[in-house]
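The chain below stands alone and is given in structure tokens; this is the form predicted alone.
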Amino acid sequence: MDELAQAVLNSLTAGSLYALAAVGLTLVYGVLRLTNFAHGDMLTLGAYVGYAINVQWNLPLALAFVAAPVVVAAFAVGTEYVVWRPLRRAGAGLLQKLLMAIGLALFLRYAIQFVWGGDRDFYEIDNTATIAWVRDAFDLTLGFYDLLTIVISLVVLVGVALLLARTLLGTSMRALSDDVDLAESSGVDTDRTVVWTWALSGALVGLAGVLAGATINVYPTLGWDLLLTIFACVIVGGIGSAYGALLGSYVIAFSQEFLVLVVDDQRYKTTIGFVIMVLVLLVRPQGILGSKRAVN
């Protein structure tokens, strides 16, 4: 029972981290029908912004939880103006956009490696610190930064849900996901909505990057290593669905952590995510919460 309870805590931590990144990824797809392969490397950028603040500049890590989302959001918006908007206006097809996303991912990854090097680095924090009352009352281990990941993700994702459901921006994003031409004829500012979508996606994955750096470590392929699992979360939940990405993240996380109880080998974690993805798609090809509407 102790092992099961510990697996639940580990799953909540991993699922919360996946969810932040997965929701950002699925929002971009829902609004733009763009599979952003640079999303993982944007997560890495967020992790290294936290590293620069905490280690290189010797400032409190708390500042990174504000700075990283801002920096990565600015990068994401910059790519909209420099790369994606010109491609859309030029009538680029799916293949061209896919190759551009891969190229952008490689550019960002090697730029990060050029600036910070290729070694694994660590924040100057005590990431072995645990929550005492959890240890004393239940004989379980819950790290301070694991709890922080769960709490921050919960608060932020509730905020995203409210934004999508109750704000003009959320209504505009959902309108674009349904029908671009109809949204424009209804008075939706398409360009503005797209820019804010990129900003929101970048902020979410930038925040996920800092949390990943605090709970794992920092290295140039951090985001790439997580990206395949994040894609699995999005597809399992229903690509384009923010709520689906959230659900898919916890489905994948729980599957991975409970697999470790049976097969004591961390290498199979990514594999089980794709096994779950295939099983879900065989039963429900659009994903668990997938629907005609791309953002919901």
Partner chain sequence: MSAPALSIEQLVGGYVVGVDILRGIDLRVNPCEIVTIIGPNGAGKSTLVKAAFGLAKVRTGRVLLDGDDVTGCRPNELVRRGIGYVPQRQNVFPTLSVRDNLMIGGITRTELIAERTERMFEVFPRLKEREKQAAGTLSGGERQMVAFARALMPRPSVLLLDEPSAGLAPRIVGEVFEIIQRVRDEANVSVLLVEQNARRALAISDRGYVLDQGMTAYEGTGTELLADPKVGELYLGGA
Second form
Amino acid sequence: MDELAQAVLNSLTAGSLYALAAVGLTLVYGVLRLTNFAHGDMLTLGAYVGYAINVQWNLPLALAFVAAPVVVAAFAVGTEYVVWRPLRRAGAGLLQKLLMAIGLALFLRYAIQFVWGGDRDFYEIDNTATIAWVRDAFDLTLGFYDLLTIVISLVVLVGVALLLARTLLGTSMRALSDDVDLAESSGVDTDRTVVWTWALSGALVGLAGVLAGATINVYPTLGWDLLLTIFACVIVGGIGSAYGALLGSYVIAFSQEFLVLVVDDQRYKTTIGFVIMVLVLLVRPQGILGSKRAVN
Amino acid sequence: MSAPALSIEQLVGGYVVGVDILRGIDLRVNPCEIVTIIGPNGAGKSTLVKAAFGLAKVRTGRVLLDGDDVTGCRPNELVRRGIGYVPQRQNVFPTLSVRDNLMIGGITRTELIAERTERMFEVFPRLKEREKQAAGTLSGGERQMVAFARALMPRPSVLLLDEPSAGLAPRIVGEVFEIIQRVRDEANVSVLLVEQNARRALAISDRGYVLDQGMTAYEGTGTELLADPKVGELYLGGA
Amino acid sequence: MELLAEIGPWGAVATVAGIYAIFAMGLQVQVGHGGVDNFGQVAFFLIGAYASTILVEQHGMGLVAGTLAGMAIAMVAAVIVALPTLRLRGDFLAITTLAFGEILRNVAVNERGLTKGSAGIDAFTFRIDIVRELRRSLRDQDILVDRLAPLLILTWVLVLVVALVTWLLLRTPWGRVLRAVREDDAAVRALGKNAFAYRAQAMALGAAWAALAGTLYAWNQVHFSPSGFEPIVTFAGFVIIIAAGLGTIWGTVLMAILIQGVLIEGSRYWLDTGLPNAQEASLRYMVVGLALMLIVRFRPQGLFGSRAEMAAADE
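Okay, that was the form predicted alone. Show me the form predicted together with its partner chain next.
In what comes next, the whole complex appears, and the chain from above leads the way.
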């Protein structure tokens, strides 16, 4: 019983982290039909911005929750101007886009490794701190940074949902996901909307990077190792759909935490995520909430 | 004489370099006129509208909006300057609600969105009933209303309609032509219409052009063209 | 024969370049000719390395039999992977094949009973039994041979065999249909050919070459572990075939020499950046990533390919 309750808590933490990363990935896919393999390494960049602030400059980690989203958003917007927009204008096809994303992912990952080295590092925080009342009342472990992940993710994603549903920018993003040409013909400044989509995607994954750095630790393949799991979340929920990404993140997180109890081998967590993704792709490629349109 | 709302001068162009579908077209739409372009398949009707709206390449020639040269402007810039465009197919955002579709239409004139949305709901009461519904779930005729309303949101001076009756049930086709007339009367907008359904389109038009092989073959008022035996025989499928 | 007495560091580099030439040739068959954007080619490399090693070292199979068995297992695995995934859209295929590679690497790490996990596994039969015997008997005839020379020669003989076989296969009716499949599925179906089967066969052939490369990798490493089978191996293969140009055979061999050999493995011998080793290694892969981006952006047809190849790859 305790084992199951603990698994629920772990799933919530993991799902909240995945969701922050997955929503940005799926927004970029929806708006640009681009599978951004560099998304994971953007997460790593966010984690190292936290490392620079917290460890190298000895400042409070709280600053990183602002700085990392800004830096990663700036990087993402930079890739739009330097890489993606020229590639679209050149009329690039699918394989070209995939390989460009891979090239960018490699470049970013090894640039990070060049600057910060290949070792595992920790923030100078007490990440063994647990929430006392959860321990006393239920005899369960909920780390302080786990709770922070859940809360930040919840607040931020509610904000993103409001942005998408209520604002002109968010509606423009959804319009681009539906039909870029029609959006352009309706007067939407599509270039500007795309830039904002990158900024949002980068900011979310940058934030996820700091939280991953705090709850896991910091190393150059941190984001890459999470990337396939994040793809799994996005695909299971329905690629291109922000709510799908959110739902998919918790589906994957819960499946991982509970099935791993069945398999009885923690090391197969990631594999469980992949297997579920492959099964969903075979049975229902548009995912739980996705539209057929997005996958054609 | 006031400048035409839209005029196209000596337009040559198409989609691919070296293949000109349009081979020197002159055309004008006066304020508050409905002008129809008819012609056989492949005559370049849709291409002409797309070229005017920056979606096809103009090699030589000019597009003037209220006397200003807008040749080669991007579509969103043209919307800002007062052209509305309703493409032939897939002309609504299917996952967006009716209200959000209209909101996108008003994006170049955000200060007008609230007022214009209410106005569109007055013109198309059926849309008010479906305001929160995803546009993709509407019927063909309702979708056409959403598309018109979206294009009318920023108070355009010219509306370009690419075969608005294509793919609709015959029962609804008449309704669409009525809407076009109503829209012109209520919004004071000039309409340039491309239609396969040539007779019905000409019947509501002030003037018309017959396009053949990328050139203007005939020009006249709607009634003139309908009465012209040559036009009737060659382009309206006999008497 | 003095050439082989001491082959030096460049001999070792050339061996690795040859292994990658074979590996990339498999990817070329799949991507360049079959139109299957397989981002998990490293999985078959892994299968070749582990299957042949386990069969030879633990079950006493002969080296040739073990190698062929590794290739056969990889081909079967390729067909099994192809069955569900080939029907998927391009980017889902890429993600799924990538995930397949990662799943196998996870299994190799976790199933210690079979693979000895991250500790790694030994493939010493070739280096110890064959090479030692060979060198001893040659020494009796006063011929001195570097202990790395036999594998270098074997690898490059196999590069030529693989390239030639691939080149010939693509000129058979099978190769012509495969090419047509890549360009237009529907037209091929109209001819009564099963486009899916041709793609699956291209996948299997490419997997066989990757498995052969994997076995050579195992012999060259002697001791290897799952960390040698990260996705970057596949990506290096992509850099090679894209730089060469999709569809090219001999260009692939040349680019394997230039990119995997001269740039990735060899740069430590000709480029002195004055940086610590670890940073120099990072810099190398930054260059690889940047090179991939620049090629994709400015010369998607590669050095020897035609622009139509890249367009056809998108159907």
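Positions refer to the first chain, counted from 1. Definition used throughout: the rigid core is the maximal C-alpha set that superposes within 1.5 Å between two forms. Given the structure is predicted, the values throughout are model-derived calculations rather than measurements.
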- Spell out whether the Cα of L12 moves at least 2 Å between these two forms when the two forms are superposed on their rigid core. no
- Message: Relative to the superposed core, report the C-alpha shift of L282 between these two forms in angstrom.
- Response: 4.0
